[in-house]
Structures are given as C-alpha cells and as structure tokens.
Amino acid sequence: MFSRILTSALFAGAAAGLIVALLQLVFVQPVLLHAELYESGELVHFGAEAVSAHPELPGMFSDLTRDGLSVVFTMLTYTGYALVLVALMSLAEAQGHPVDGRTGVLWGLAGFIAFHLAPGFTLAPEVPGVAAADVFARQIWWWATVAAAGVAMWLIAFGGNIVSYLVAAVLLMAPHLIGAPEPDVFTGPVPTEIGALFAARAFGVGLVAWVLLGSFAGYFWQSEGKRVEVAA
C-alpha cells in the first residue's frame, strides 16, 4: 500500500508541478517582476511622471538558475501535496469510494478550495512591498483555515446527512468570521491594478494546478493498483 501511495504520488506531482511551474513562469512571474520594480523603487506609482504600464522585463528563463530552482521546487511542493491527496484517496477507496482519473478532477477542485480559495477569501495573495500583519499570525490562521477547509470538503462529500453539512458550513465560515490578521495600515509601492492581476493569477494558476494534480493521481492511483494485481 506504501509503495503504491508513494509511486502514484510521485509520477502525479512531478507531472502537475512541472506544468504549473512553466505556468508560473509565463503568467504568474512577470506579474511579480514588475511589481519588484515598484518595491525597489526603479518606478514610482505616485508623485511622480506617468511610467509606462508595459515595462521592458526579463524573459522567462533569462536567470537559469532562479528559473530552474524555481521549477524544482514547485514540482517538489506538488509532490508533497500529491502524497497528502493519494493518501485520502487511498482511505476513500477502501470505504468503497471509486478513485481514478475523472474522479481525481472532484479531488483536485477540493484541494484548491481548501489550499487556495479558502484561506484567499480573506488573505489575498500579496505582491512584494504591500503593508502586511505579522507573518507568524498570518501562517496560523492560513494552516487552521486549510485544515477546516479540508475537513468540511471530506464532510461534504463522504458525510452524507444533514449534520454533516451543517459541520462542513461552520468550518468554511468560521475563520473568515473571526478574521485574518491585518495590517495597521495599509502601505505599499505598488499599483493596486498588478496586485489585482497578480491575485486573479494566482488563483488562476492554482485552479488548473490542483485540477491537474486530482486528474493525475487519481490516474496514477489507479494505473498502480492494476498493475499490484496483475503482479499478484
């Protein structure tokens, strides 16, 4: 069972984490670059002359080793979560639940709800050189809204009764509610027209990610068991 959740895994988050990191590189990256330019102050929003919307930025891999790291390690963060999807899907499996690849785009719209949308409902993504709360305070209430999120995903789709339900809604709603940590005030370089991009991207990418990521390793999870029994 081990080696079947770790094979699956692995072929799944390779292949999702390199898609999305050349996504990244070409929508998600210049978006960044250019809000770098504001941060840095090299251009200035306000006070100052009109500056051009379309800047001269660099190319997607004119830093080959930013570039390359920056591959290596999104395909290594969707491997990890890869391992935590089979892993569920392992569990649903053997409560009778069918897994593979068309059921996987279900696993992978609820693991971009629970990673991305609910905890982005209130902590937007951010680019560089926005006001920003204490980053120890954001990371804990970012875990315990994925954790809800996560949960409420599992009781709403293998719960099956009212209470379910019920228990599912709270956790969606309970940290948006309390509330994510935020700034004093609110500062930052940056236009608010690419930190707007920036966020739509973001959740863009991250969407056909986990799409990509539930597809695969329901594939790959069932492809491993044929093979299991055909060895058997």
Contents of the next structure:
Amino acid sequence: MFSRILTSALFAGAAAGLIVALLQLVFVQPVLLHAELYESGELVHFGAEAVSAHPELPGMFSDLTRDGLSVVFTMLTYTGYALVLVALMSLAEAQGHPVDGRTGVLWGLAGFIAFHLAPGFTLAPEVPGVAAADVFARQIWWWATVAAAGVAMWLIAFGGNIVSYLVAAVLLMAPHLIGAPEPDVFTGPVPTEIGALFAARAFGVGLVAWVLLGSFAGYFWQSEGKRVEVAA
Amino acid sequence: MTTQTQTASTARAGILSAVFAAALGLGIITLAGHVQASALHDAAHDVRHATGFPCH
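Based on the form predicted alone presented above, generate the structure block for the form predicted in complex with its partner chain.
Let's see the whole complex now, leading with the same chain.
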C-alpha cells in the first residue's frame, strides 16, 4: 500500500510540478522580476517622474541557475502536495469512494482551495518588497488555515449531512474572521498594478497546477493499483 | 487467522501507510516552502512567492 501511494504521488507530483514550473516561468516570473526593480530601488513609484509600465526586463531563461532551482523546487513542492493528496485518496477509496483521473479533478480543486486559495484569501500572494508581519507568525497562520480548510473540504465531500456542511463553513470562514498577522505600516514600494497582477497570476497558475495534480494523482493511483493487481 | 482479523490488519496497514506518506509530504512542503535557512530561502525564493507561501 505504501509503495503504491509513494509511486503514484512521485509520478503525479513530478509531472504536474514540471508543467507548473514552466507556466510559472512564463506567466509569474516576469511580474516578479518587474516588482524586484522597485524592491531594489532601481525604479521608484510616485517619484518625481512618471515611470514607464514597460521597462526592459531580463529575458526569459536569462538566469539559468535561478530558473533551474525554481523548476527543482516547484517539482519538490508539488511532490509534497501529491503525497498528502494520494494518502487521502487511499483513505477515501478504502471507505468506498473510488478515485480516478476524472474524479481526481475534484480532488485537485479541493486541494487548491485548501493549500492556495484559503490562505491566500487573507494573506494574498506577495510580490517581493511588500510590507508584511513577522514571517513565523504568518507561517503559523498559514498552516492553521490550510488545516482548517482541508478538514472543511473533506467534510463537504464526504460528510453528507447538514451539520458537517455547517462545520465546514465555520472552518472556512474562521481564520479570516480571526484575521492573519498584518504589518503595522505599509512600506511596499511596488505599484499596486503589479501587486494585483502578481496575485491574479499566482492564483491562476495555482488553479491549473492543482487540477493537473489531482487528475494525475487519481490516474496514477488507479493505474498503479491495476499494475499491482496484475503482478499479484 | 480469520478473514475478519485479516481485513482489520489490512485496514490498519492502509491507514499507517497513508499517515506516513502524508507526513513525508508535509515535511517536503515545509522544507521547500517554509524553512528560513538562507540557502534554502534563496534557492526556493521565486517558487515561494509564486506558490503563495509567506516568504520573508
């Protein structure tokens, strides 16, 4: 059982991670590099002169070490997600809810909500240079929110009664009503247009990433199960 | 060994496998997304921002 989880999670995480890494390099990285020009002070927003919205940016793949590390760490991150996702899929299947590539899409959507949208609803994806509270405090809030949203997604999928839906709604809203650690003052030098575009791109790529991850995870979970059966 | 105890031990093995796999996954997410050691932070910097982790 453990090797079936491990194998399907590695396949799904590596495949989805690689695709997502390329999507991030094409759609998110240019926005991040643009923001870094303001973070470093090379460009100044609301200075004496208006600043062009289209500065010369380093071309795509201009820093191979940096981009290569991003690819490796994206694949690693999505493999981590895949291990959690497939572990939960195995528990669901043991309870009589089969998972395959199609239902995996729903699992991916639930994972996106739990790991990306729920924490990002209050701690929006940050461009470099924004003001933020202490990183450790934000990480604690991030994990607590992910855990609450994850339980809520499970309750919505498998609870099957009004009480579990109500508990799920409370779990989804509570972290945002309690509030995340916020900075005392705003010091971000990056134009709001760039910040908004960055958050939108991060969420968009994240959604694609999770739908792919869920579908791949369901597919490999199913095919690994068949392979083990045939071998046995 | 009766069928019933066999089923029970298979179920327990399944839950244990899931718990270990999930723990491994959470460890990887922590390493790639949260640990603040500067070598790790610098290497994973762009991914942390793009994936919506609290970065610095």
